[in-house]
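Just the one chain here, laid out as structure tokens, in the form predicted alone.
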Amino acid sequence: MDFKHYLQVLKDHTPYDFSNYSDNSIKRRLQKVIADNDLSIDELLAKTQNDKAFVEQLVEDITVNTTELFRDPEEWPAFYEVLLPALKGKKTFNIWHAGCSSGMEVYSNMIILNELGLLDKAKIYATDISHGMVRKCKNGNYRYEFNKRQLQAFETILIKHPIAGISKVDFSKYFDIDHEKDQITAKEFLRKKVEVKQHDLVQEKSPFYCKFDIIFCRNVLIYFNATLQSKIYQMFHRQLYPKGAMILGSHESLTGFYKTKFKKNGPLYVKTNAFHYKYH
């Protein structure tokens, strides 16, 4: 399969443009696709042309959707070292979660700044390409025993590494949890306080009319080339306020020209200088 003529066809015929993915993450993710639906090339072609429904399902299958809550457990402490002084000195801030997934990260941080006595002054913004992936975020639902694990991995770093002396959550004060269903569903007050917007980072532009002090994008951008890279890093700058902090996955990390733009903290990458952009 010529899969740079389907992703062509995609482009031509649906909102998504996958054209700057991954050569071999998007390869992959199409032959599952085609072998779990058991359609021929032509079969594809025209259900990506014709079928509303199976593009969103396509979507939701080609993009990456791992995410747990409190992922990389060690990390949050080195977040909130660095975080805190300016967050506690502000006002107000905006945190925006880029290809938020099912929201797990979303409603860790949440808890965090509710444990820190700061989530009144944040505004939380969350993204993600995937309908189905909204959705899931909006709902804050999810299943109990898959994120069992994670709960107690964090309390345990937290007694190791405590958040500004919080060496301990009741997340009972944040999810109900329902054995029986394996599930655990995050409190209405969480759900209420983010606004959750269906987007694509490969368009460039943020759907909000704001700018941030945070923006996590954990895990996202490994599955795109160079070239998407650099354009969601310009955007990601713009974006920010002077001084403001952009989170990666532990494995990403900026290179080339955006160096000079961002400086690095630990695990945060800070603005520095602002520049010129070429606005298309």
Contents of the next structure:
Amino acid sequence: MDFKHYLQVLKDHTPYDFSNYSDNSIKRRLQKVIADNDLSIDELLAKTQNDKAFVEQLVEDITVNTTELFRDPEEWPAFYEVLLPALKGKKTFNIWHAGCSSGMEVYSNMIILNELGLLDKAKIYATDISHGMVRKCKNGNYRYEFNKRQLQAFETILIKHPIAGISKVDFSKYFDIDHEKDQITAKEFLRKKVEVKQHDLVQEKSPFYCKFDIIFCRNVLIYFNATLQSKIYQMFHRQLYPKGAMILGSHESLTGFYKTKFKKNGPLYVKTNAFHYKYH
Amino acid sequence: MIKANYKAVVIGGSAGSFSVVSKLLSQLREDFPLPVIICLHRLKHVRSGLVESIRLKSKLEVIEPNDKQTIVAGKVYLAPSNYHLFVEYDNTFSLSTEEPLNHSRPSIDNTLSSAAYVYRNKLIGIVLTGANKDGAKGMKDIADKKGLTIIQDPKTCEMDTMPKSVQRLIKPEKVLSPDEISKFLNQLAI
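Got the form predicted alone; could you also share the form predicted in complex with its partner chain?
Everything in the complex follows now, all chains and molecules, and the chain you saw is the first one.
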């Protein structure tokens, strides 16, 4: 099957437009979904046009939902080294986790903010394209065994490289642990703190009325082609306050025009006020 | 010198391959004319260290590429920890955090297969020592596209599962010791 034809059918019959995802990655994901579901092309096309639940599951399956608590633990102290002075001086600040998946990074960030005594000042927003992931992020409910490994990461951040003098913190301060069910659930004060919405970045507009001090978008835009990436950077630039910061994945970098509109400060891309002449 | 029309070298390795790769890069000549793309299994949470150690010995610049970075001849690219590394048709890399393949992220099959589709018969694929079968399918893809396939001689491997699983799928064109691999690469002229 020509996957571009399929993406067009999907775009015409559902709210989802994957046509500007990078060719190879979307092709790979589609092939996986087709194989996992054991579908013929005709069945796939029929279900796409008639079966809403199938489409929701498809969106969840073709998007990559890898996330973990404190992913890249060595980077978090660096984020906050740069962010902290500015955040401390603010009365309130807004953070958007764009493409939050099941929300583990959202909770990681809230835990760090709480340890820094900054959570009360923060407004936390999170979005994902998949309704299923939005539900998971709201529920803050994860597998214990998987996350047990991340405890080490948690300690790396909080103990081995203390941010602003954080001392040892017990994991159970933030999660209820059910060993029998192999589950952890984020405490209610964290779950209540975050506003989670279904939202597709491809629409190139923010689903919130406010501007942001920080936008986390880690390992999301790597699945988009360069043209779409550039449009998303433009949208983020618009949605950030002056000197607001964008945080990308550890192996993502800005290319093209928007490279000049952000200044790299450590692992952060900070919105600049630089004035650019129009040449044409 | 052998005049040959290759565009890239792609290397996969696992258990025991670090010292082989270090040695290989210390032996490759400074004006090596191809990009060298390397995918090694590594500990998930040991992010730093590997690239630094490999740099110590290498005469060529060693880079952990970013997403959409352009591939340049004469440079060594090492798949970053916890990402799959793919070669794209526009001669750039792409990264992905998709689920592990063969229990690995990065997965050697992913890097080798994507390179096979892009470089076709102008690719040299090399699989080194390792304790699992990641890389075998990728080597088959390289062979199917008429690329050149080389495995480290199982007799010289710390763990021979990986090159042997390649042999189960295809007959590699060359079975070489680490020294023979660098000797072979060094006599390529483009």
